[in-house]
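In the form predicted alone, a lone chain appears below as structure tokens.
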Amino acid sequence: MKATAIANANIALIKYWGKRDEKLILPNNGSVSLTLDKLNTITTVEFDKKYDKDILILDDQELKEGEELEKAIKHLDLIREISGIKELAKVVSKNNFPTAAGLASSASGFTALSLAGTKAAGKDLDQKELSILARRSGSGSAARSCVGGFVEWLKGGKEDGTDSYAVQIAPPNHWPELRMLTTIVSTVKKKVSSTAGMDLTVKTSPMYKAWLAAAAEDLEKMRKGVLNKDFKSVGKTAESNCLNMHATMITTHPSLIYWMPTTLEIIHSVLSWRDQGLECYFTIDAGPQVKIICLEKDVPELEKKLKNIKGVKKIIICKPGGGPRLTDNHLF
């Protein structure tokens, strides 16, 4: 009853802030993402009656306590629900980035868990129910990682969520000149949390119901820029909707403001590259990492201009990546 999984992270050009149903994970907008090759998550889940606690281990440290211990627990009980078991199990990840920083690692983590899982548990699920089985984990955008290239996250209207589930607006391959720089600035865990943090906004935010609205119009505009491959549309619409997210955030209470002073400095030069002609576009989800929208072409001159702020810490190059996969090189 072993099982490996990898999943990629995605990255949200029209991004998800806030639930509708905290139980299970049912978001108040739709929201669409980029599903990336370059950052993923490997995971081994092995279900045994040797085991007489579940044992999650993260990137080769041991989480005794803690929420995202909670989070997994939580999640294979949801599994061994589903699939009618019993056994405890072992669960091994290892991320290629840094966890919990503003790059989608519980997105791809959750993805992996629940296939791995569901595999380890003897269950096959199809790719809607995988959806919807990653985001009732407590990370809604792991829904999305469990479909490959351009993704949309239905927000649905059931109450009991099952019309929200990601889908397939367009394959990897439908844009193969698109690229995301993913800059790393922090490989700091979070102080808050994407979940922690949303519930503060909904509550507090008085921009919350404007950002929503914005957001209902900019999921259309970026579904029609994808299937046409509208480059200026795409990423005006998401560096929009990205700055209308972090408006809401930063009028919470308290505020939350995940950036740091190299985030600024990316925002401000991809600014200027742009009044410059240097056609680009940054989007940043609840953390401090800028991602950047561009074209293959114009990937060394600004992998040159990255390589001169002094912040930045690393740059992966990425480009549109697939759903998760099974694999036989397990962890353990």
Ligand code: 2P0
Second form
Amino acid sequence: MKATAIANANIALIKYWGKRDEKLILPNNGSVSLTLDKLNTITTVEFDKKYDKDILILDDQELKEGEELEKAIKHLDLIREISGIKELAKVVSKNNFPTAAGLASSASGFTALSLAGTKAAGKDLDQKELSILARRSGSGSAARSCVGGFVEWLKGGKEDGTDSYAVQIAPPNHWPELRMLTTIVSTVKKKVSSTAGMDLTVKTSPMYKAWLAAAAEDLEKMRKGVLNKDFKSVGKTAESNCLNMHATMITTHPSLIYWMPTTLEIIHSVLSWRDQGLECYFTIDAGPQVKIICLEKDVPELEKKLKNIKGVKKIIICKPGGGPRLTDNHLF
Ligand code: 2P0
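Which structure goes with the form predicted together with the named molecule, now that we have seen the form predicted alone?
Every chain and every other molecule in the complex is listed next, the one we just looked at coming first.
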């Protein structure tokens, strides 16, 4: 009753920000993401009678308490419920990138946990079932990491959430020249989680209604842009959707300002590089890191320019990546 899975992170081109159901983790708006090939989580799950509690070891550290542990146990409970097993589990998980700094570690983490956990429990879920499970306890955006390439998480309308899951708009090889440069400007764990942040935004930002209206239009444009490989439209739409989301964050009470000085420096740089003819666009999640959307041909030039910005600690060059997979390389 042991299995190991690897799942890739995803970065939203059209963001998810706000829930219509907090228990089932159902979104107020549909979102679109790119699954990335370079940022991943590997997770081994073993259910066994020998365990007298659920054990979670994340990046070599056993979690003894806290929200992350609670979410993981809740997820294991869901897996036990759908599989009809009672055994407790040991979970060992490793990210190849900083956890909880706005790099979607929870999405790849909960996807890997869902796939490894259900397999260890003797269940084979299809992509839709996995996506519905993955979003349930830890991270809504995990629904999207269950699918490779260009992905839409359907908002759905049903109360039970059975029509809110991720589908593929196009596979990774649809647009192999597209790149997402992920810059790391800070590895400090953020003060306000996405879950708490979006809840506050829905309740207090006067901009929230406008965000929802714009996001619905952005979604249409993004689907078309991806299918037509229209780089300008994809970049512009992603950038303005990101800024709209951050406008709702900034106008939340108390204010949620995830940006750091280097974040802003990169934003200004991208705008000026674009003025000079270097076509690139930015997107930012609930954290300080900036992701730059560009084409393969411009990567060397952009990398050179980014390295000249003092606060940029690391640049990870990502391509469209695949969905989650099982492996025999268990972590214990
Ligand atoms: C996204 N984010 O679409 C948006 C943009 C952050 C900003 O989804 O509350 O871990 O657990 O469902 O999915 C990050 O939050 O949040 C996120 P919950 P999640 O990628």
